[in-house]
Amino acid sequence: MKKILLAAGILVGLVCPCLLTHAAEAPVPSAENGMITAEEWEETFPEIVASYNANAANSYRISYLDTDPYLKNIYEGYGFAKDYTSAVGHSYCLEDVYKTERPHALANCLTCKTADFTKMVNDLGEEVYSYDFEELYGSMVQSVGCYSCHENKELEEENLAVTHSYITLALGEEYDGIDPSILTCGQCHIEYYFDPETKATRMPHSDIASMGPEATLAFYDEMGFADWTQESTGARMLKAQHPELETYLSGSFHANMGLTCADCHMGKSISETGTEYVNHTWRSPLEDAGLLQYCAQCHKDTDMAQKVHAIQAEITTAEKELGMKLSDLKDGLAAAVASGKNTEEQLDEVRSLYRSAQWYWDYCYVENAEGAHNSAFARDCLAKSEELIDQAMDKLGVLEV
């Protein structure tokens, strides 16, 4: 059984909603697939139903093409360029990929956007992920799902289930150590690519040692990988996912004081009734009074709300700082190319340096907290990818335009 700590009225770890009410058989899924939706457990946990249910109260959306132009040109021939948007609630998930203009050709985009598609790749085999889209969307039903972290098992003390199978994959059995209440929001929350040749999802990491930017561009670098060629550049560029697994891993103190995702993210609520149960509305900590208070056991006194958004500010300013630096260099390297006047290895020397540097840099762009997860990590982050802009940069300043 998992050990539970109780602290200032907050749940501390990851749990089955029945630690919280009492044990419950798994009731008969009614859908062809087999698997038991959210409204089918209603009846045994209604408030744990009502609390998923409101994540679909996060449906504001912003365009990050319009507060970050510059990104069209960073992105220039990938779909990212086109659209790219706020995240919003988890209910939306499955209607986003089908909506977003970014385009998808096969099922494998549904990978962490439908507890169906999960399933049907458990069922059928990884042969799944090459099916077309379009094809198999009709028949996704249910965005992310009670399938998704707790599989089909009746609601016992041990239900937190890593159902990705190429977590077990890449990290094996015992998954290098990491709490499953960490990695079952993980599972979904990570970097990740898909193999060139079986278009399975894939992690680019064995253990925790391998996690970060600079062990998966080697990664990378040494698979020969690459998410899209720059025309206008000849880059072969890279586009890191939401590595919040990794950041999150990657050194962080509330990681190193054994934190799991949902210390921060899910709070224990009280009914109306009087009844216990673990939130599943999954959203900031600032925005739940309780968890502030479990905050305050370390934190005292310390306004959170301000601690926290004057980190984000300061990250938020240097990606944007940065990303134009970027786009600077993007088009210069571009104009280079274009010239005409110099060697494929003069190019290729800038355009290295080019791909990773917008690796790092997109590697903290892209990670959902805004430095709020780690904020040296993603300083550092920064750090090397305007290092590598300078090279680049002076690199590009002797060759012919």
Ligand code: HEC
Contents of the next structure:
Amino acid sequence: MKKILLAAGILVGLVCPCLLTHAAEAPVPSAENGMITAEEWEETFPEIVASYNANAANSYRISYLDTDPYLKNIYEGYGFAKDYTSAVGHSYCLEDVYKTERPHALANCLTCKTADFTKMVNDLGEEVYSYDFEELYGSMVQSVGCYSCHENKELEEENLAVTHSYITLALGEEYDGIDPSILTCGQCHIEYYFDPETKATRMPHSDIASMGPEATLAFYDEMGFADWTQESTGARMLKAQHPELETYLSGSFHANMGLTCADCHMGKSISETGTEYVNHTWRSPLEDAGLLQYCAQCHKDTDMAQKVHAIQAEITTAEKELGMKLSDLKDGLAAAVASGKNTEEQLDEVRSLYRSAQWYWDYCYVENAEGAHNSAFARDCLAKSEELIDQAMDKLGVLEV
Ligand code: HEC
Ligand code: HEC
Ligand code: HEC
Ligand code: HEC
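Please show me the structure of the same protein in the form predicted in complex with this ligand, now that we have looked at it in the form predicted on its own.
Next comes the full complex, this chain leading.
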């Protein structure tokens, strides 16, 4: 096999000498779309591919609609009121997006679920975002794949690539200096929106400074963007999506010290035969002895599970209390709308505060580390939300129901 590859490399090299070294290293893709698959890398990197396949073991999930029933009220009229479960391993992205009961009319829903779609956007251009979901789904094979973070590059050494074009479009070729071991994750673990006209996936920020709930809300307000209009309140609502990148980069202790997502979620492992490799099972650091050792380099003998769980308990309790308060605000607003006794101007004032309060709350709720990435940031989001809920309640108090 190697010999054939080498021969192919020399042939290509004769035509274009610059390609010689690269073509000799990467397997020749057999898929029609020209993407090198995990299976094709297996011969070269058996340990890495085995660890990648092990993502399938991360399949335990809960339904947030069961644990937090008030969500159905807050998200009324939107897909997340129908189906909203916790995240699982990368092996499941593709099948999960198909199975979800949330509507997925267009192919843009595949943006963060499959490397095949990423390659299709890169090869055919942005119009594929508006293709029919059902039509394209059948031709998608890989979930998050090697291509997602390495393109089809030679992988002799660490060779990361940002393949999701909307990231480059938003941040520019220099990516505002964000380390590739952070940004390759941030391609998907990030807030995004679909352009109302072209349906293309877009980022609401242009650098690190414009990340975070405040700047993003201002951005959406300015463009008059809403994810949906809620029928009972008439409010034009926003839905935040897993802003791990923004939460992490907004002044967290670890980001300030230069740690990357890969440092805590991947790390190095040693195979049975003694080979050291970068572990590609993306998991909680609390579930891996090697990663816990890494934490201990700085946290010494601190019980890390205890440290992490204490923060998460504080944040999730605050989220629940505030979520119920938000749900009460929504009921109050819906009643004020239904009574027909208030002017649109009066209602709009409350609607606008409700939209913003929901946004700040959601930004914290949907972040997957539940405060562990940046507890100060999580507390700030919730405090801001509560302030807005209180202001809205005051205004609601003088309306007629
Ligand atoms: C979600 C992103 C992502 C995917 C998908 C991914 N990798 Fe990686 N890979 C990384 C990151 C990040 C690093 C560097 C880790 C670090 O910074 O320590 C890396 C490092 C590597 C390295 C360098 C190892 C070394 O010793 O320097 C190889 C080889 C590699 N990956 C192969 C693969 C293969 C093969 C696949 C598919 C089975 C794959 N990767 C899928 C993110 C990814
Ligand atoms: C191509 C998009 C994509 C990229 C790139 C990506 N992820 Fe993910 N990741 C997802 C999606 C989507 C899920 C949720 C899958 C599901 O629930 O079906 C997920 C799930 C996870 C989970 C499991 C969550 C849980 O609760 O068990 C971890 C951990 C994770 N990602 C970490 C990372 C890290 C670290 C990187 C970078 C090295 C990365 N991801 C890069 C899309 C991506
Ligand atoms: C200092 C270590 C550290 C860094 C750096 C870090 N994380 Fe995490 N991450 C954690 C911890 C701790 C949790 C909570 C794990 C748990 O609940 O068991 C977590 C949880 C997660 C989860 C949910 C997975 C789960 O099993 O609960 C995802 C997804 C995730 N991180 C992605 C990222 C991304 C993307 C980055 C970079 C932008 C990143 N993390 C940077 C430590 C880190
Ligand atoms: C390079 C040193 C270093 C490494 C490695 C490191 N941390 Fe930290 N971490 C710190 C420092 C310093 C702080 C701030 C003081 C404190 O809370 O202990 C911190 C804070 C934290 C916090 C509180 C964050 C917050 O926003 O409140 C958590 C949780 C945490 N670390 C978890 C981890 C986990 C889990 C790992 C391993 C996967 C890890 N850390 C690896 C240095 C490190």
